[in-house]
Amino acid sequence: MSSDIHDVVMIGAGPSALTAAIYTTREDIETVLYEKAVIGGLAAITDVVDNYPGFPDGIEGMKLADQLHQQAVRFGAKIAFGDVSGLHRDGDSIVSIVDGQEVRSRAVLIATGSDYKKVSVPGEAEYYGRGVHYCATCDGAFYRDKKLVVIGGGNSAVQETIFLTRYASHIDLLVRSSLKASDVLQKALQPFVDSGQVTIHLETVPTEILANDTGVNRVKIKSNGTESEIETDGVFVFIGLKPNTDFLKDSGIELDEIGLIKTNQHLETSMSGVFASGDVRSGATMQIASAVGEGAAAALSIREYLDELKR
């Protein structure tokens, strides 16, 4: 494959680059997809997706992620799984390393996500998409006139918190020190503490998240050296996102101050060719919806560049 160039490898097989795929492959454009982990990215592994327009009743991640990968071969579009370590420019391509060997192409597109920074307690693996949860938009409607646990105490825990009392009946914040969020969102917080709806605890962290038969309904914590435990019937977990961006460390690419790919209003990364979409991306939203509509417009760009070049 290492003498091949083909017109536009795309690094990730998420919703954001097999929507991609689908269009360049429509048009006749040679597309090569590389994935690592699950076709689909962390919509194959969310239980429901309750908010993606299309199906009232909510459609499984994994039937959903099938759903797209189909319809991207259908089109022509060729997966594979594959690690990409490297990237870097060679005169009119760009060198893709996958799996240690070179793979060149005149375009490309990385959608490789975002992950959520993790807790790392027993329990949270387990009971992932089953009573855990990383994303109040996506799940949070599912816990109406219920009890939540949120971890965080950063900008995100708080406003995300602020998100979930339309839902939840009681909110448990556990925060390992003391909050960091910004005086605003403090403010815009204190009115559902006085009112009872949300308990902060301060100098406090999870040890382990229990479940039943029916899913999780409790939390241990340790409060400033003594244990016990929450009742809940979910937990949040808001600690901010490591970008899926460290193979781009030497590439010269430019990233933000957390590691996400900066884009020009084309969707095209510092570097000339490279395009980016989807949850990497500096700016995105973190919804499927986005991230498809992103993977679609930076379709459009590589069709565009790659019109320039035979010019």
Second form
2 protein chains.
Amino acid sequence: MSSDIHDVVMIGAGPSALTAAIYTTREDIETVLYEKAVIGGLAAITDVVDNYPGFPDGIEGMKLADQLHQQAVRFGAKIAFGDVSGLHRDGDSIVSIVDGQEVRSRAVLIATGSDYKKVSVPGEAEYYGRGVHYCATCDGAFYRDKKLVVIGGGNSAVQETIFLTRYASHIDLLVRSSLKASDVLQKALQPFVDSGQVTIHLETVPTEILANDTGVNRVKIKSNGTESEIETDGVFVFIGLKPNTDFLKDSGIELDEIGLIKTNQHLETSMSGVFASGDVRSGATMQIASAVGEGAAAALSIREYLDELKR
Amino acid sequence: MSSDIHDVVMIGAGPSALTAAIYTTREDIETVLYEKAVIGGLAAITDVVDNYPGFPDGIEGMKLADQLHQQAVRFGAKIAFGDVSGLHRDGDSIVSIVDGQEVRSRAVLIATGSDYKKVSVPGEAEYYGRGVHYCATCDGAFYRDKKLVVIGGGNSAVQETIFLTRYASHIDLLVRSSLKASDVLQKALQPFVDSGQVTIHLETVPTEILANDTGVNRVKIKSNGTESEIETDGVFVFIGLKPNTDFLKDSGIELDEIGLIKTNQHLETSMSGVFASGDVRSGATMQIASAVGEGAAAALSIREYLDELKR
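Provide the structure of the form predicted in complex with a further copy of the same chain, given the form predicted on its own shown above.
Starting with the chain above, the whole complex follows.
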């Protein structure tokens, strides 16, 4: 093997890639990770992670990210900042285009994650994770007997609104136009509307998220040209996922209808030697526990793939 | 819903079930776990877990198990000791036979794990995890530049021997009769035999694992009626897995050829409403990270299943 060819290039350095790197480097498989934004991914910018298994009282997202980072580095992972803009196969190796330069490796793991789509109003970025949320499974439990505003009108918005009724005393659902969710979901929502626990505001958009000293406390809305305010303890936004797969558009790697990467049972993509794990994978749960579990499984598949290359 | 019917019964209380319970109970899904042996499963009896993501310097298996346990209990999981001997569907509910009594639930998670098959010689149980190992991915890295004895002659024994050559200075491979591994694997092993890094002992069985003050230091062997000893720093046993699925034999739940449970992409078994995750699932990696990831994913599938029951 030429020293110009890495064993593995991992694209992204969130929990899934960091876990995969713990596994590969612990087995002396030379591994380099390219990250274009934050080491630790979405976990790093999450206030408190309450449901990552092993930390009974929860752990700050930043701290968890830092510990994953340290663990991967302890075993020898190299982490570099770099923006990957493309990927293709060349014989037995995979070429990643990193900051415009070709980087060769025997195998690649794509673990670039997905971002939640934003409504892009003032206050949204400012209170991210501290009053403004995108994952009901992760953060819903912080709102027992509190008031919530939910933004969105599709299947996920209605499904998560129904889910949040088990915590919230009242939910205002802001829908830009009309409800687009399936009939089954709309029917399932109806009893909560009838009981007054959920109020649906059609043709209504948020214009600003506001806070006082103790945190988010109201949302400015606009409906039929009229502005008003809704009091709330928190805001959940469910307007879709944006998988970080734009860089794959000319690669030939198969994506699903929303742009997540399709994989087989070994977490291999449609391009041999290229694997995917975590929130960028079709079927992802957007949970750190699952991202980490898939990272470990992907590393074992990569080891097997590299062993077979040598035979 | 009758109070006689649990929302979810989980069979087993290892890392996968405890994680699933963290997720379900945090979402107010009433959950009871039945464990017949050790809370924390194999993790609890592992000396040091080096590759569970989030603990940069490793963590004692017992401590990790304890923290998972605490976290599940914090959100309201009920954990009981009980031996489940059977499972069947009855209309909309699942009946588990626990210590001879019927326990009803809307959904069931099977997370009973798998055990490694034992050679059953003196010293094996005594030095479990402290010189006697069953997982090369987990514990191989503790044996850099050390001597090892590997026991087994099938595919996994040869594959893991090849893998362990990246750490160990020398490996004695003890094979009860002749090598049963595939030709491809035997061919891949040959260079290590030629170089002297691996010595194969055919028709040889271990009779005792011995230690001095600093740990395991030799293995007593018997070959053609003659006894002798091999010096070593550690022993790896690869003679197969024993999935904990005997209790399912009359359930109709589909198992694979070695007795692991088959699941679909939602981790649902062939019996509707019954899910499986972790080391008992066909395709399992025998890694805590993956068991935990699947536990989270299974919990989300269970939530969805329960929501649909209500519609």
